[in-house]
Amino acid sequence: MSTAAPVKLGVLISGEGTNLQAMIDAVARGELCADLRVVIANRAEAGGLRRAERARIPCEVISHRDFTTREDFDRALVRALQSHEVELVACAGFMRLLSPVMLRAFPNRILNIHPALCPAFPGVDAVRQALAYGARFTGCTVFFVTEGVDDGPVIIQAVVPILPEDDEASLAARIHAEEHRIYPYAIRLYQEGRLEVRGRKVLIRDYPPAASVALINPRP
């Protein structure tokens, strides 16, 4: 565990919050040094709010429907996050595009995760897109959020093979399992001060050894 101070983390959700739960669990196991300051949902019925309440994390609901513009909604998000002294923002199934209002308030301090190997299959239905395309591999990506759609500088990726018998549900389940592994790890890299954004690239200090063996599907 890093000796650096815990990262003050705010999490944005829209749904069940399984990646939020992965963060909560990683903190409980001592694998992630984070102070979960607030969980904000744009939907009052988001199941992730119950997860936050069980973990005694402060929660807020800020509905995007209460605002005329995306920018006004984001200003409300910024006020709420700043009121909890949030340093790093993690989007975890947050189904809203962020405007420059948020990006200026938290430059290179907003993370997101996408169920594909970015830049492949951006936007919604990434798992369905990969199956329809006939790809042999897909996976998930944690990245720094920019103004584009799922196109920010990549921090970490996990590769998931697509099996002949896969349907959307089975493939999504295996991707989600990897999401729950790599998202807390990406936050940990930030908390340890090991990430530096240079243009499109994220440099990682003390880059861990990586396997040099190619992945092949189907295997010969």
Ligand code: GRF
Contents of the next structure:
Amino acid sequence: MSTAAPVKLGVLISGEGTNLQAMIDAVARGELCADLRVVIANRAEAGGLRRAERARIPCEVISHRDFTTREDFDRALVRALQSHEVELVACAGFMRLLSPVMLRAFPNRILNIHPALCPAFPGVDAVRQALAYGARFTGCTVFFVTEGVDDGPVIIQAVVPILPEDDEASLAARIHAEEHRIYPYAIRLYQEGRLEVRGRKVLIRDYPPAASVALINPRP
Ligand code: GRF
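Okay, that one was the form predicted on its own. Can I see the form predicted in complex with the named molecule too?
In what comes next, the whole complex appears, and the chain from above leads the way.
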């Protein structure tokens, strides 16, 4: 565990919040040194709010429907995040695009996760897109949010093979399992002060020994 201070984390959700749960669990296991300051949902029905309440994390609902512009909604997000002294924002199934208002308030301090190997299959339905394309591999990506859709500098990716018997549900489940491993790890790399964004690229200090073996699917 690093000696750096806990990262003050704010998590934005719209849905089930299983990635939020992975963060909560990683903190509980001592694998992630984070202070979960607030969980903000744009939908009162977001299941992840229950998870936050169970973990005694402050929650807020800020509905995008209450604002006429994306910028006004983002200003409300910024105010809430700043009032909880958030330093790093993690979007976890947050189904809104962020405007420059949020990006300027948290420069290179907003993370997101996408259920595909960026830059493949951006936007919604990434799992369905990968299946429809007939790809042999897909996966998930944690990246720094920029103005584009799922195209910010990549921190970490996990590769998931697509099996002949896969349907959207089975493939999504295996991708989700990897998301739950890589998202807390990416936050940990940030907390340890090991990430540096240089243009499109993220430099990682003390890069762990990387496997140089290619994955092949189907196996020869
Ligand atoms: C994940 O598949 C993530 O990649 C995408 O939205 C989903 C959120 O799932 N951005 P959950 O709400 O964390 O369970």
